[in-house]
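Next up is one chain by itself, shown in structure tokens, the form predicted alone.
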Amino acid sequence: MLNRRTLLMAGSSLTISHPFVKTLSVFADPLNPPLKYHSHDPANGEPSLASLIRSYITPIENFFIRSHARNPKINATSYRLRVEGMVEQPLSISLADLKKFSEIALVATLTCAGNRRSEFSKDKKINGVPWGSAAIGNAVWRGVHLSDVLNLAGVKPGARHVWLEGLDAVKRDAGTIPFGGSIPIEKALDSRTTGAALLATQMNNKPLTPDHGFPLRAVIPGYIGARSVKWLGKIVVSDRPSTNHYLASAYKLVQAPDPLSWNEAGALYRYPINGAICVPENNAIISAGKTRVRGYALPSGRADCKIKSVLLSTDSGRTWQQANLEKQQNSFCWQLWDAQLNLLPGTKSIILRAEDTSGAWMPQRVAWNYKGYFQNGWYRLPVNIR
């Protein structure tokens, strides 16, 4: 099912390992486009900052997209899902088949490990999808625990790791590859609602939309949005981590390009606590006196996780003002929090800082990296106050 601004490509598709997989060309809707496109092929895509928040719920239309290769054409009645590796025996699954499990519902917030890469640059260049502070979103997911799947596979003894594997084809200069990636076993086998891995066929009530992986994807609750891998093809039990790029070299946090700086770093998981100010926006014109600021704070991704307190301030730091918190108090989930402020003339900017129930806070800064990761410094607004 295609929305207005996925739109298909006539041509020859790619060649990858699965015949019912042809890929598209995605673009965005001149007419009424619901978010800022940094790149069309791949599609990536964030929504301003105002319509991301009008709501606890993130709408499907205002959700940002991260994709590194063009959305694949699947024909759900032939798609198949793979289990294999260390299992007592290995599967293919149907969409039928999945659902025959006993499927779940949960919320939780997706966001990129480049969410406010943009901020990297004012120290120096970055490399990525220069993400302003909306690759983030929050979601009902509905499907089936990843657990329940593995267990009916048979998990053998000394597993380590389960591999994550798209349908998608990754152009790279060693070749086409699926995007992929991996969890620990353990993760992968937590079967707690609220924090669970899911096999997710649903977004909002809806069917995924190519966008967001239909027909199927990962939700890895608490985790950057590359290990919640769209498309997804094929999972693999292991004892070790995937093998695939974009865990075992990409997605990490290093100051230099070079292969031991590579090697030494380890892979992302967990995200961190982050946070940003959504309204007004940036560089506005406000009359001085009370003004509403409205906005987002994540708390880090560890299990009955919530955020604690949002701080504002509007004298570089020196005094802070607590911002309200909304009714939703969720583990892997946003919250929504809002003020009321009072900018005096000389008013350069607002500054945000966020704590959450794990002790964990936003740094007053956050050192440059190559890849522009995990940017969680204290958010800072400019304002131009009249």
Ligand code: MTE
Contents of the next structure:
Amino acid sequence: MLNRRTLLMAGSSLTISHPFVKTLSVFADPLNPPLKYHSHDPANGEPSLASLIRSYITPIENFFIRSHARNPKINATSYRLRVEGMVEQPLSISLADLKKFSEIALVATLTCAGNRRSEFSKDKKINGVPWGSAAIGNAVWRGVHLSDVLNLAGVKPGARHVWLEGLDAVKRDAGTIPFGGSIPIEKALDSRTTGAALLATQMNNKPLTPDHGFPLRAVIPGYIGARSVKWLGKIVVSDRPSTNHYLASAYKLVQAPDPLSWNEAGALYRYPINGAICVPENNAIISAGKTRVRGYALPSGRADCKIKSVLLSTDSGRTWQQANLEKQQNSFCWQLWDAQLNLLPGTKSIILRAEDTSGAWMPQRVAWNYKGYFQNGWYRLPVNIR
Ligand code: MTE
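Next up, can you give the form predicted together with the named molecule of this protein, since the form predicted alone came first?
Whole complex next, starting from this chain.
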């Protein structure tokens, strides 16, 4: 799963170094900042679509940031991860203790449930960070299996969910709460598949940055980004799902913000198939003729699920052309693709839809929901052909 090329790409952000290559520094371009921020406090930013798909592994600088509060200041020396609840032996684990577990590296795509949210506003006003299509990134995550830590603590019979709680303080009502959530025990104890839950200390072979959860975060492959809790402070093994706001109430598909709707709706875990056209850009003026079109597609977040086909249409969905899938085809990871399209004068849009090996298709349309989650309808790129 991890090959030489992937690992090299992981280091190819602003500084590229490799034993056979002189260190190469690429200076940041002030006209093309690595992220466009929707807000700075808390930090919420996404890269331009063109820079998003420059490489299979997303450089840290171009990796979207989604935070509900300011980054907590954490002292790595005094930092401890607490493990408690339905365990034989509660634990308090330092970063040095974590090094005693087997080190695991895996590649996984992280995507926000609100990716492509702004498209919903065509139907009706939408709440939340107005994400475009770049609240997604693919990284090499290095750390230890969550299951190893839980097995050391000894999970008691009857445990069903594992709560993950951050050390941040999110303003809510009159006070603050930590960001948190939970995952089913089966996902937490998985150590066999590429979808195994990870406690990560590194991203792309570098220590996590403060924005991405230094010194320790969960990475839950196949699940919405919200389950990959950053600045992880506490793990609680329980017989029920977390009572944290971000699992019990937020991150649900509801039509209206009334308490009954929130309580009736189930928590979101796995992300659905999705995809986007990243090049050319929105409303680009293009000469008629052959044009290269590029983007990403994301298979549903389930084991052994890969992208099967990416189809593009320039005639409102009457006919479709297959895109080429780039080499890496991994479950829990996005799939980059490209296609040569013959654009005729008068073409108004390019439409994308993708299918994965579980048989899931991006739907033609997704109904508006109050928080604007799971926009995975056919991606429509308006173009002007001269
Ligand atoms: N963890 C904490 N503690 N606080 C947060 O605000 N945001 C979540 C998740 N983990 C969040 C968190 C959400 S909604 C997403 S999409 C991912 O982190 C984003 O991870 P990134 O900022 O590293 O891209």
